[in-house]
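Only one chain is shown below, in structure tokens, and it's the form predicted on its own.
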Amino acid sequence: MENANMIHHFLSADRRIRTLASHLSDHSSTMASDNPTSTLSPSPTAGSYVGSASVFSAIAQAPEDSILGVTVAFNKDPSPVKVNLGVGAYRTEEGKPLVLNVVRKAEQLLVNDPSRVKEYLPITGLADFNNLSARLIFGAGSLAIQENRVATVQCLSGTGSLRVGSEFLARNYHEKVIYIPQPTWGNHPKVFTISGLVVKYYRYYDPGTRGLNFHGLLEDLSSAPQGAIVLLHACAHNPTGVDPTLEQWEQIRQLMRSKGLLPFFDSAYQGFASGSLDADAQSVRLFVADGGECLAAQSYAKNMGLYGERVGALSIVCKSSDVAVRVESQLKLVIRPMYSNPPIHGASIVATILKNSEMYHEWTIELKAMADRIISMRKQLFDALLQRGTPGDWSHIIKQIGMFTFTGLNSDQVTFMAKEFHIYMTADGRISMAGLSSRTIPHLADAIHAAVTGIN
């Protein structure tokens, strides 16, 4: 009986249901045929473009980006002697990308750990991640994180944490101009002014001495106005390789405060300058030990070869603790609306290394081994320019530090060595002397010297 009753019920609904497909049809029938122009085509907005000009068609070729276009013109380039010097990445001996065996340990302990699960971060980052980060850079002991008194997020590499950085001082500081040095990384300038600041210039290079314009600098900054925010290179400045010394860092310290400027520290190379990672943030550590405010930008891009995993976290050291509460719930105002929150992998790789005593112990080690092969690539280079002679002082290469060297070379040098010789710079003469090895030097150096002898 129940089956019955169920064959009924399934039955009448099939009915019910061709009833009204059939109603369905009559009734859309008769709109038709009510109105003749009511037959389905394509919607007015798309039907009218079809076949005409885009509406983004009076939008402009923009240029390629002054560093990045390198490697566009040397991938373009079928030579196989040609030479990469512009982007900074490390390379190893053989010219290849180099993965550090301490990541590979670290990654492959997150791999096999079951509890880890891809769940959001929160808005700040990883919590180790940040710890960790600010004790790299302001060191362990720094009275500034006993006291509570730093804000920390995890960025977007270096240069999401300056622009992270820049937008909150835009939103939140006093004063809007911000001096930069003169010659500085070409992003930085675009960086700054999107973000809402005013951007000046400070001189810092010599290109006469090829070493700091120090007198100049001191000048700029006596005449900047009170309150003014101040980008410093933490340590091997991009793109020159010209760092003050300690002294000079401390003259460049009471003068920032007696004018109240705010220190804007990048930090993009700690230990893979000098290959200590105290030594590469003694400038920082000045700054912060004095008890005074400023914010520093850090980046694992180079020091742990994280390129690819935009690894960077943005500091700001305050007066007191319940300053830095309430900055840091302004910088999740900058950060919400930007990208939500940051990415977990490359955080925990970092916080992995950085929270491990042996790992930590073979970081060094490894940063250390860059570091030297770069030192190692510049006396090369220098010994090679010696033997053939080239014109010219070329001791600047082994006095400057970190992955770039600022050759002295004009923009139709460095055309003419693309040209004739396939080793790509940009256009001001710098070069990556971690893009360089043993095999490669001696046709850089022959570049150089029919550069330097053949092109005025």
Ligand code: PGU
Given for the second form:
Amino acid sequence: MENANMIHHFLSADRRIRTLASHLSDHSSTMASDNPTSTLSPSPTAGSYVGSASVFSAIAQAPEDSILGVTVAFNKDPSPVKVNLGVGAYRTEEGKPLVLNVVRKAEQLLVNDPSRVKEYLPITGLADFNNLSARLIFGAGSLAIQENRVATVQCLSGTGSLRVGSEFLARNYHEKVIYIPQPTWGNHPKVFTISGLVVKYYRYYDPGTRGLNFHGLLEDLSSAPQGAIVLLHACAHNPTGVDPTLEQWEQIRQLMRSKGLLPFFDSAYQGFASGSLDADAQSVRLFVADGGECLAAQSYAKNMGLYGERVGALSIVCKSSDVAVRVESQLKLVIRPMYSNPPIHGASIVATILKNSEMYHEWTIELKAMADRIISMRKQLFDALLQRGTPGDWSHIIKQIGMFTFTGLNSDQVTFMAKEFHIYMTADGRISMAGLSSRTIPHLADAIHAAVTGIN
Ligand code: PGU
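Having gone through the form predicted on its own, I am curious about the other one (the form predicted in complex with the named molecule); can you provide its structure?
Now the complete complex, all chains and molecules, led by this one.
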């Protein structure tokens, strides 16, 4: 066997040398020629292979993303009055992106620290960041953390955390079906499907009341198979802005635990809904407090304004510390071939802020100011529509929670508003309240009024 291997090795080495020699002689003969490629046999991938179609010519043009594509359309519009209410990204009263003061401070500290290096992080990310992130979502006094039952890995923002969590489940969990709310963030079904899970929907929103379809939700989760995964928006449900009350969360918890359904929380807006980090984590903490297991994907895109830094965390709460150790080992197997290990800068900013009580306090104040500005935009838009006598009940604008208002405008009205008023939103009629300002609200109210009265 040994000998056979050796012979095979020498033969293939010999073949490689002969191939190399023939390439070299080809190359030297073409050096002198006018057309350097004339002696090469035509290859469909060569640029000079004139007249041939691209090897990619059969590829179809993909549609733009339903959310990020709104920004693409917005950028193409030359109008000076255009407003982008598509993407959920915070803007100031002046319509400018905001870098939090406390983030600038943390970055200064990092830049001025000569001991900082740019080495690879471990596969699981920055340890401090992971510990502090788990405390942020589960609470400083969480029993699960004290008992070392939580496996946390740093991931690429909320999306990456969902992606890693769902691939972990597809590989290691017996039930592949995940129930997601109808409607939900447009990327959810794509992330879960590509990870190998099977997506099903549970009723969530009632267009009639513009509120929660609690009955439908309970019914659908009751008929889900034992052990199915259930995606829950921790707070500020996207796109509807409709959250269960705490009493309803408790009922959902009881039902899910009684059926062994596995909760997977998506927490992209902690602190952004109410302005309080603790209040916005109550749903998650309710489930962790019963000692049961769950997953939680955290994003720092919105609450720390770190959108492009791509910083987030996935935590898996387990029943015991030895399970958590094994779960973490499997998470590493998911991450390593995906992106090897996460980036260092964003996680260092977050860790710097979370571990310094003064900076943490400063963050909560800036966060509350963002949440408050959004709430004030709700009130102003509601008043503006009332003032115009726009037909319909618009009270959902002030009742809904978080970054978005699910206006109830239909896709024709959305198209009309982009064409006639240069106001851009997703086709489902969702508007990002964070993209509004006192200056743009009258323009939006005029547009809604015209759409509602003119287009059915
Ligand atoms: N989960 C939910 C519910 C979200 O709304 C978002 C972002 C994410 C996860 C992912 O955010 P990360 O940036 O990966 O942390 N939704 C926004 C931002 C644009 C987008 O679609 O990615 C939105 O406008 O819906």
